[in-house]
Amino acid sequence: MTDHDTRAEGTASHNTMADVENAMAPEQNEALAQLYSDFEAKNLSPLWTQTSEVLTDVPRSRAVPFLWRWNDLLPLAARSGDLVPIGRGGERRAIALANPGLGGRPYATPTIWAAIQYLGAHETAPEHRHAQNAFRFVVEGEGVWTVVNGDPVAMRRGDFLLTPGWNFHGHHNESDQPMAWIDGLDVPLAEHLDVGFFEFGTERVTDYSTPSVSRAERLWANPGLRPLSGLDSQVNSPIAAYRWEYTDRALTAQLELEAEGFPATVEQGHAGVRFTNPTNGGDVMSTLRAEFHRLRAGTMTPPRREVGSSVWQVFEGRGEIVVGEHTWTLDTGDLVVVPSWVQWEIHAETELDLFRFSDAPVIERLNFERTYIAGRER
């Protein structure tokens, strides 16, 4: 059933009710009108007047498919760097992706906040902490360290970095060049659930050192090896940064194994990895999933629908994405929103690398997950 079909069905239901009301005697209509007025006065809402809105046959996200061009975002962020100071109060020079379907709210989807953050040469973003979970993904550049609970973590091209909820964090740029990256948070989900807390930290950052590897990585980022000092399961991954060199190596190996005739890829020509929590094998954070995908040139993913929303960012390469009725060409840095249950597919013109984040851990924990691929449901 198409979106058009479901909307038409809802309209038909409403018209049927109107027909019933029109068939009533005048005194019955007057009594019914009084009943509805009394409902409103007591802050009540009868289900039979809104069934098609609250009991939909398929998910109908208020978010809409949308594309933000990196070539548009970066110059605007740079202008902000020239005009907007960073410091206490504003806290971050972060520009949120505001989905046009969400009524002006600064959210990419009903559960995901995403933004481009910009830090000028030798600038410092002061420390603070919040209940919401956050991550950073770097499309280009280096020279910035994010300091998480006093641990300086280098930010470089292709790196995926974590700032789990209620950890103090700030950023400092030690280079002569500005740097921009993408932030992802579960801010809208926290707002819906009324779980948000916020606290200021130091005016600067607690450690201005610039190690190439953070203390968290030295302890936890040794492939297949887990410290005996940390055998308990943790809600969020203790790894501060998932480095591009390892992501790239894993994706390259999958496609090489596929070419050698071994099963290693998601589907033909499509390699993929999920960033995981080494203490339990689950997602890096309780509310956000992160993945990286690589498609060989000429690869086309099958059309699919999924419960839950996601955001894709092109890391490298060119291609095309089809989301619902929209078809967009893709280039480095571009960001695309895929709302819940909206069909999508990707076509790779060149080898195409894409970073993806989603609300999948929440959807799966609540047992709402569902995927439809090429006539198959699971």
Second form
Number of protein chains: 4
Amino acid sequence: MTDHDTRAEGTASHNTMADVENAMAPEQNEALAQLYSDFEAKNLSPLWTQTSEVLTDVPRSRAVPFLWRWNDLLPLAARSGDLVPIGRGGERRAIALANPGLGGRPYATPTIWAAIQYLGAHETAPEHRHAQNAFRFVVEGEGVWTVVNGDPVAMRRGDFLLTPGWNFHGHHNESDQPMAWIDGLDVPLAEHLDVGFFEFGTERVTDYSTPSVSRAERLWANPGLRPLSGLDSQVNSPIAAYRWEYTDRALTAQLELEAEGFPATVEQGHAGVRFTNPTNGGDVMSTLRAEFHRLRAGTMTPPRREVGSSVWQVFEGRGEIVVGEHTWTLDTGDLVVVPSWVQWEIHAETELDLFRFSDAPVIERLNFERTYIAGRER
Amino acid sequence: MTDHDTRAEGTASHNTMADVENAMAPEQNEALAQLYSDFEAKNLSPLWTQTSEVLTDVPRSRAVPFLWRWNDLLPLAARSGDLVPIGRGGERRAIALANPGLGGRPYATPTIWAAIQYLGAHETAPEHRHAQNAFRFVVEGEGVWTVVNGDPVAMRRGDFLLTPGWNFHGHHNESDQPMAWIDGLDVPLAEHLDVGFFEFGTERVTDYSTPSVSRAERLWANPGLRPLSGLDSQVNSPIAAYRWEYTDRALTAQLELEAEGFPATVEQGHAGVRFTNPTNGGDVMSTLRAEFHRLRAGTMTPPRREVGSSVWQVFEGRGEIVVGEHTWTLDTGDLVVVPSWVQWEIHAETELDLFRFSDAPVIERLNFERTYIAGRER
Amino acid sequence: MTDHDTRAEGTASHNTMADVENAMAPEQNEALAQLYSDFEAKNLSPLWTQTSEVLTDVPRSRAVPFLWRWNDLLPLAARSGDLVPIGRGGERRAIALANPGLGGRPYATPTIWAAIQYLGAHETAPEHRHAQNAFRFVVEGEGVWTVVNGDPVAMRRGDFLLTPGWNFHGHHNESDQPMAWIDGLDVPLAEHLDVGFFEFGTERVTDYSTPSVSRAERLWANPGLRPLSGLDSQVNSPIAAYRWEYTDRALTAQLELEAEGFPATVEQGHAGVRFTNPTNGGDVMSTLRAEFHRLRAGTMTPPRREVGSSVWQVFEGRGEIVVGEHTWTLDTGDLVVVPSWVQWEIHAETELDLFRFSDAPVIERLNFERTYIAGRER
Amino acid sequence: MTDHDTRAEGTASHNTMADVENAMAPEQNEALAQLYSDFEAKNLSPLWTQTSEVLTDVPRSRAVPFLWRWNDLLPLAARSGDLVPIGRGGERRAIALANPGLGGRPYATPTIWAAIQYLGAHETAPEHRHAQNAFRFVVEGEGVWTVVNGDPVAMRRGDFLLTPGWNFHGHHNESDQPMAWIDGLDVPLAEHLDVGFFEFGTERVTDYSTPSVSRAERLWANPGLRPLSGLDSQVNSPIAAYRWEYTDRALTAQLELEAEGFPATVEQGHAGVRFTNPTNGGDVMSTLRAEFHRLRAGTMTPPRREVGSSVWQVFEGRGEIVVGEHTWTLDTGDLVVVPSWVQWEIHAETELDLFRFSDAPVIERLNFERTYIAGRER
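The structure above corresponds to the form predicted on its own; please provide the structure of the form predicted in complex with another copy of the chain.
And the full complex, kicking off with our chain again.
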């Protein structure tokens, strides 16, 4: 499955063992019951009674498609700001999307944590570090600096900001206004794989200066230019912040090039960039992919199914998304979860800007990727 | 955390929000209760009440160290052979190790499925394929051929055999004796990541011939030699079977070289080989590592902790293993689970041969690896 | 020799066979003469008479250190402009640096072709393509567009422009002034390896439009952003032009960061960037490395020796370079060749900007790299 | 040119500047002569007078196809054994193939040194090391051990043995018979790139023991098994000797599999293996590829042209090779040079075993590869 199969959903269906057991003589049934009981006593579990659950025809995620409205999230975050202090112990005023399919766990998908984080005027979120990889995306507002390993990184509308695993980081709001943004982390993956480490840092951030660009950007956010002091390979992107200015410019250029008659877009009317690690051209971090998409008004993407889960956040514009059985209208800040192998498509009413993040690097590094695109079956 | 940190367990401890809430005025507490209720209604979950669970100081696996005795497994498998037919629907007479920490799920660790599989004299397990990667290891017996994508692969004592994802495979027992072996798969990982696909193949295996070596071995199991017809990169090892003859010879050579005064072993008295993909030198499959270890009688390995989970099976010899708080004697066929970051060491009473498999390729590809070895702290 | 050895020159010296032959009896000498004659007749050549030439203690390049003055080159190029038409057959009005050590061949080093190219007002150099990789660097002037695979790329002062192997390319001067720049190619390497292919394209360039940025830049010259339509790996950088604006900004930032107390430069007072392929973080092309260096006034680099050859061109500022036995003052446009393993150092009188290109990717891909830096011996 | 183009020879032909000059007025011609003279004085060389030499339509190697008969080489080597002592200074009794096209240089091709080496009964060739990569291939005989970094490696008929760059090595003949074999090195490439380093080692080899397999083989020549003490990536293959037993077995298996109806060979009747580095699946060394080919009696390979040069040595059997304009019969030990892009094909009269080595890793790492196979044009 190393190539990108584009196959429709399989139709095979498993039989259960029920037929077999029904056909058994009573004494056999008794012996079987005893066998199953002995299995349990020895912490064993037979495959044959649960093959169809263990080996599903296609991915059937417990996570469900879901939408959270920014208009719901933001007021709740603001109320938290009034009631819940920020500081050591709680660490962050972050409110996670809890996928209804995942049994109350605070996880957007089986691999992705997504939350709205809220920092009041002049508050500081103390420094800590963890093995889990994190990023932030700013749908509106400004005035907060996130300090990553001592480097102050301004957060502004449209920016995508990295906190790779084991980097100390804290945030401080230098403005008179609260600010909210979204956090994305690989927390559920890290929990499942049992890879998490955590350490407290300082109670305050280590540097309260407020430069408009970080040192990391000054060194690294230059197109195609690599500092001679930074030639070693790096697991995570050294670019601390991917600024909206550049993202917007790149998307604009793609649609213009398409209009001029040159290949540049993903498909007609659909521009897109991936945020990448300049030291190797790959994803920004080992476990999380981040992309920005822009659809020209009127564009409809073809229906797709992909292995792996993703989260979309509307940045600007209006449209609708179809995910499995659901059709939702989209407005600024809204967040939508697409579980693995659930079909999705997006329709742009106006020009529509969307931020997307996913666990695709995990799926690809483990060679589980498959994609189905309607109309492009082989 | 791209380098292999060797650090002792951190000592940081999270405070809970309890102190904060205790210090609140009653009306604030009421507002907080309302806030939490509103969170729930909107499928949201605050981080600050659960930071210490979500971000643990060190990996704290729900999986627990556990041992299964071959002397328990084999008779139960034999009873299954008497009672449970093999065929379409149940697919395999496989009895999985169910780690007591994992809530009754048939999983040895959060990422690994391990089972004893049992095939009666002249039985056939029908063909199917799945995205999940699988291998078999034979602790005793012979007479079964596993047919992988049409290539019949003899199974004999000490052999390690591959069924990479999406390869059709079935088994047939050509002898007058039943045969049992262990299966290892990445089923729980695939379930968590929602990457599983499954298809039925033929009811019987596609080739009932019984060659002593498979075609894959004839093409590929030649040291350092690559067929000119096989120069493309391959995600999974094309070597269908790693024969005990070669494994034994390699381990013997390492201990002899050590005795002759040359570097060859992992550490004094401890030989080891990794089963690898000859097309790239990496692990045999993207999600599973397999190794064989041989300890000279009297050898004690230094205490180790590693990120990621593993399963050991004793192949021959006696000794004991210490895993966390447990000390277990080891005998042929016994299986032991070591969860992530739980300390382990092995003491060899006699010369001790051990097969080991783990999720290390997953941990390393996602850059979460850390190892602690007592006495080698930096 | 995969690590970067930093070792001083070896002192071993080979004996010749002369001593041996002197000690021989006359009849033996005669037999030897007959043997050598028979070797020659059969196109054979004994090693033992030439060991010290074939296997030198350290690299002893036939290429010699050399300097060409821009003030010499430019007038000669202008005279060529008056006398030599440009067009099919001659293809380019390029005048190559011919290293005096290389027997009159038009090669700057054994692997590198470097030339000044001159295009008169409103002239066109016709399109062609070749397997050899090429770049251009503009030390002064503007008004020419190089059209690479149909994409018009403006050439301006300080820009570094790519024409990777097998891309059709032609140039046209849209201004009323002539323009000169330098070309760098791997022609001598390609000749030695016998890898060259060549094809004529159109007599005129395929697109006479004059955009200020190329389509390639619009798609690719965005820091850390990769178009979703360009996710396949690419041998050569898709960035057609690395603009001076970004190079200058990156160098400025490094010196500022150093002044602020942060690690950013190669060494004290010495900033540098490498031009890289954003799809993999490596060199722009397989055979040529390009870098830009800026030395703060007063900076002296430590003496270095490196395996592989390079060419420097002064972009701005004054200073001097020591190469082997030579010390040369440096002024704008001057070109200096540093052969393999010849010691060099640079002293900046004013702030000194230098463009450098080399065969380092060849040396590194073939695992022949070694570097000696005075004061950093291990 | 990253894909493998299969194109026929181009037909474009360059015009010279002669026509231009003929059309000039006399005073212009005089000015041009003065210009060319001034170029020469400044060590400059115009492209336009030599475009067709510098940029050839297709590779036109100075090296020519050539054949050396083993029956010529061996007696000459034996005469050298009588006349020329072996020892420090001369270092090796090696007689190199000197391609008639390469101006008397002792080089088989522009990148490859190939020689017959001869060691008399009980002689020792002293230890040394060099940056150049080397291998040996034994067409007949035994009794010599090559000691590579202290590891004694027996040399026997059919074996392919490695001495990667910068490994100390010497040879000693423990038998009462002389022994001859061929050496292959990247000497001309290293000379052209100026990358050579050389050091003397001990006058005698460091270990005169005579094991039948080397320590390196005991650790590494196990199919698909990697020692846990050798998990770091290695530039060169750690397998010191690729034994004929395994090569023969692999080739035999391919032809048997083909006869059984399974894909296994390069093309009908043509088996082949590449010697590879088990740590990464790639070539044994960075600059040299080695392969073994076996043609069934009666097999004719399709005409091929490849970028890069190679040398064939007949190991066993009879047939003929067509290289460019030449057709040569082939017998045991005969050596044939195929320069870059010269067409070749082989016809097997009997079963025909051939050893082949080439500079293909260089060509591929620098992305210059192209192959033309008659009948497979795209």
